[in-house]
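Coming up is one lone chain in structure tokens, specifically the form predicted alone.
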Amino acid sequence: MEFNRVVGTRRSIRFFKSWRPVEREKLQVMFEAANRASRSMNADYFRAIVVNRDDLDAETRDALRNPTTTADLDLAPTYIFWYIDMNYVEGAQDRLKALVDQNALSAAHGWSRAYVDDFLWPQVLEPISKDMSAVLFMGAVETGIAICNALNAAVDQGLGTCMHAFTANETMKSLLGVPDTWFPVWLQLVGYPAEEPEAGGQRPRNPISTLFFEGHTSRPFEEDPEVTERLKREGMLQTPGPFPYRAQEVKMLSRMYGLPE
């Protein structure tokens, strides 16, 4: 699938083919995509644990629930638990100096091994490592970037996926072997969509002119109609929801799975 169409087709899928497992190779593609995400300090901010739904008993799955994680927890065959490794600053000096050595960070931009050791580490990175709010903020941003790559890789392979909060209880922590230094972020549900991949049409979004600006907040970034039309042809901008038959689709899926209508 072309990139623009992947971005445009991504939806939060909540009806999955509960009987169809996700191939391991497709999960590998998702993880490779996440691993290629942009990251400051070349640090490994994130960790993820993939679990087959049916390897967890009903009681354990129920303990994960919160008000937003409902029936789809029973339908998705694959769970990916995403965490921030709060120790990601460790080794930053060596990783940055390695980037200097391969000229990814060059003298043209002020980088050198001495700059890393004598300024960046003592003045910037070490203080950050002692400020847990800063560690959490940076970790959340960088982990989110990686998750976005995994989301799009799932869509590109014909999978459905959705992000949820989850209850990170001590039972799950022990069951999955989660260290104390990992901070829970999201539960990603993955499977083949039982609903149409368009899931009732593209979600409503405000015009980019309300979110982006040129040079000053008084100057909105206005859409170019020709670019808008091209993005429609390429699939980034798609028919907004709901489709006329969406209510009927949801009703039939709810009946099929024995869920409230």
Second form
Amino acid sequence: MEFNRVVGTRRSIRFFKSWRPVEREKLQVMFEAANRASRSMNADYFRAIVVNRDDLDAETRDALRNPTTTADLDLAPTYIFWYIDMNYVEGAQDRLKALVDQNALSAAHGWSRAYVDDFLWPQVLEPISKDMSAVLFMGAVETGIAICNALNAAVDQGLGTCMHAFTANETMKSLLGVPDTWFPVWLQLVGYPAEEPEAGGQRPRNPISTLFFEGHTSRPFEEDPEVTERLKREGMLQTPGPFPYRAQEVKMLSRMYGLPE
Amino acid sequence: MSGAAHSDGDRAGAAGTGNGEPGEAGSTAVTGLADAMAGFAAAPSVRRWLGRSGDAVATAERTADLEMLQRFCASIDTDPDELVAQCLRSTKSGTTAISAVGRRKTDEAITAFVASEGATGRDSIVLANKLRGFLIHNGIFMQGSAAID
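Since we've got the form predicted alone here, give me the form predicted in complex with the partner chain too.
Up next: the whole complex, starting with the chain shown before.
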């Protein structure tokens, strides 16, 4: 699928084909995409554990349930537990010097091994590593970027996915061997959509002119209609929901799975 | 994050304030039932529930659902409006919020009731979710299991 169509087709999928497992190779693609994501300090901010729903015993699955995420856990065959590794700053000094050696960070932009050793590490990064609010903030942002790559990689492969808050952290920590330094972020549910991939149509979004500005907040970034039309052709901008049959689609899926209507 | 942003808990709309509420669109199918189960079906929370599903549900099914809700309410000695109220609480700032404790207790009561009805397997999931549907359409965010076997 072309990139623009992948971005335009992504939805929070909540009805999965409960019977169809996700191929391991597709998970590998998702993880490689996440691993290619932009990251400051070239640090490994995130950790993720993939679990097959059917490998969890009933007690563990029940522990994961909460009032807002229950049916989803039944329907999705694959769970990915995302964490921030709060120790991500460790090794930053060596990683940054390696980037200097590769000329990824070069003198052209002010970088040197001496800058990393004498200033950046002792005066900036090491203090940051001791400031938990900063560690959490950076970790959340950078882990989110990685997750976004994984989301889009899932869509590109015909999968459906949705992010959920996850509870039962202590249960999962024990079951999955999660270290104390990992901070839970999101539970990503993955599977093949039982609903149409469009899930009733593209979700409403405010115009970019309300969100983006040129030079000053008083000057909205106005759309070029020709670009907008191209994005429609290329699938980033799709038919807005709800499709006329969406209510019926949800009703039939709900009946298939015995869910509330 | 699902649920966290759910904001349909304002009970002021329970009697119908527009947007397809009972008394407006979808109310005709309720009329026959109201005759049969006048007091029960006239409760604002019940009207809201039935109104939300419009005309898509057959009358026979509606009747069965109503009767089940009535039996459930009787089993825990409450009425529909009170059942919804039990899942709510008042905050210090005076707003109404979903009560985690009330919701959990109600969910447990639903599970127990369905078992007492003799339902098992898929039937138990479907029946429990029908009762949850009543609460959901009255603003109580909750989910039950899905029938996947």
